[in-house]
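Here we start with a single chain on its own, the form predicted alone, put down as structure tokens.
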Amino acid sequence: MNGRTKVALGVAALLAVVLALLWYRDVSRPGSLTLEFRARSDGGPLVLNEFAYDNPGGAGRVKVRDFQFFVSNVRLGGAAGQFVEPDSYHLLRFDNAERAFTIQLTGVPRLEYDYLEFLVGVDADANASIRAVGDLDPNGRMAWNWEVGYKFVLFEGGLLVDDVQIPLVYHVGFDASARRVRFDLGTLFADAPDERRMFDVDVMRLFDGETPIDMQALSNVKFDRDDARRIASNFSRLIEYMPPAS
């Protein structure tokens, strides 16, 4: 082997080491995942303050004035490990022009995660606490008293039936109402350290389960546990994952 060949091999080996170090530095750098929730119904963005939607279980048209809910205990998981967001309590609101709310997970180890899961609602420990963590505010509008805890879902609006307007108020809480939901996100961080995933939120699905709810017959849900359970049974239908185009 002549000197020129030795030099070429040495340069190639050095280049391979440099490339490996650059690859390791990039892969080992934590990533971020943005979760965007878009409020939609009837194929378009959520319409507020108009009688825009049908009563799922009866007569009349529904107006949404206010709609917000808690998401907590956000977790990514897979065979390679898990990432649990700290102080993971988010109050999703859609009263902006975009009808959207984003959660950004930062410092995420770039492992092979198979799924995303979280609670619709608040876990029992936080629900019984007066600590202000994340978006939890013991003095805020979503707080009840400490025998009940937080309102997990708040929906307020009206129902128009035969020119008569009926107020609609649904404040759904209680520990038993929290529901864990899970979504298969596919491969994360394959091409870039920063990812974005989209979810559609359809408020009217709260009332359109196996047995659609007549909002005229059940126009107010607050402290009744059985009524809260009827609404909470549809939490798993509230959010739909929208995979990115392949």
Given for the second form:
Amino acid sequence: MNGRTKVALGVAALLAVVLALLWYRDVSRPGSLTLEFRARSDGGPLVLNEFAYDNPGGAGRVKVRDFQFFVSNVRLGGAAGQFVEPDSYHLLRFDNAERAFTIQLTGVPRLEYDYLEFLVGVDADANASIRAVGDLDPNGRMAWNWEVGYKFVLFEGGLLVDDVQIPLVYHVGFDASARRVRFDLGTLFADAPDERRMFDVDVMRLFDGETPIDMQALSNVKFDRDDARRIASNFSRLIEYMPPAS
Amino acid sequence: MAERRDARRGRTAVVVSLASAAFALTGYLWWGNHELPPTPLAEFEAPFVFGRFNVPADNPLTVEAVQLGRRLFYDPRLSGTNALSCATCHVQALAFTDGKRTAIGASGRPLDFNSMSLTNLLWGPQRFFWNGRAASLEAQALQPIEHPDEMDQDLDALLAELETDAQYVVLFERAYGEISQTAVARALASFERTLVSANSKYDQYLRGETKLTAEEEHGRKLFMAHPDIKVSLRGGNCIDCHSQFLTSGFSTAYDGFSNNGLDAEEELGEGLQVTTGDPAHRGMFKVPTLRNVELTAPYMHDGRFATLEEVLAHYDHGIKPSRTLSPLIAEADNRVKGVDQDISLHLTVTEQRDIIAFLRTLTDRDFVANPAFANPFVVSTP
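Having seen the form predicted alone, can you show the form predicted in complex with the partner chain?
Below: every chain and molecule of the assembly, starting with the one above.
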């Protein structure tokens, strides 16, 4: 081996080490996962303040004036490990031009996860506390009072039937109403450390379960636990994962 | 002997020189002050139950800013006529309101709006004025000064006036480094942020220091409940707009604004729509804090109700429907709603009386007598 070959081999070895280090630094860097929730109903972006939707179980047209709900305890799980978002309490609302809300998970180890999981609602411990964590605010609109806890889902609006407007008030809370939902997001972080996944939120699905609800007959839900259970049974239908086009 | 004397003289000279230098430096800093950073307001505190608050990064709460803001707040030179100060319409004894239906300023013409209480401004809606047209206390502060019907002061003329006052020159220098419109706004905002009311009977009750009477406790429960006849829950519906601890509107987005049924569709004022341009916000006004509400009559954005009894009567059976009326008000009823029935809470006389008894527990006598919030131009006599 002559001197020139030795130099070439040395340079190649050095280059390999540098590339390996760069690769290692890249794969060991935590990822970020943006969860984008888009409010959509009837095939388009959520329409607010107009009688835009049919009453799923009866007559009349429905106006959505306010729609907010809590998502909590967001985590990624799987055989390789899990990521639990700290202080994970998000109040999703869509009264912006985009009709969208994003949750950004940062510092996520780039492992193979099997699922994304969260609660629609607030866990029992936080629901019994007046600590302001994440978007939880005991002086906020979603707080009932410290003896009852938080509304998990808030829908306020109106129903127009035969030119008569009926107020609609759905404040759904209580520990038993919280629903754990799980989504298979497929492979994350395979190509890049920053991922974005989309979800559609259809508020009208709260009333359009196995037995569609006549919003005239059930025009408000507050403290009656049976009524709350009826709406909460549709929490798991509220959010739909929209996989990226392959 | 001579050497010791010389050494002693030498040491004395060093000590005198150092002392002189320290004295000169102290004097330089004292008179110049531009080398001393403003002092963080270390003693500022607020109840845990009030929750989080934000102070703008470019206007931190400092002793110097608050001192300056307090002086400006009470200084009639802030008006064009040198006869009106902020405190003319925001009187401490009335929880920083003025007792008038709507304020009357420099022009003598009644204004459109009732003077709002300046209490616990760090919490609740972070948009100011009844129609939310100011996005911060700093943005709010200069508007009444300039308004021809309010204080009618030209801001450049005000700055010129302040620059002739040696005390203001020092105070501005220490707080913000210069006299400017921005500094005036920031100082006023800083003082207003310190106006914390947190020692009412309700606060003492929350801290476990006292008990409410049976009437007050009944009123508290009614205040905190939206009525639900399905579960036999009677409610005054107050908490739907007034948060449980702060009793203010909500801080998120425009959630702290509401159409509370004061006017029918044809008479509905613009309200928040002035700020957002959104017709869905027509007739919505800022939900005020109810802290010290016993002292802040008359009530509503236009001061139309003289007493708390009138306010309760309005919410009980005086609601006027309109397109943007809060569904929470339209729906709330303590009886089964009949077909085409007027909107009514159907509270009993006793229930209304007890809600008012609870509202009176929100009076904070320490707040309205706190010397830190009082007029600094008045020398108190024992």
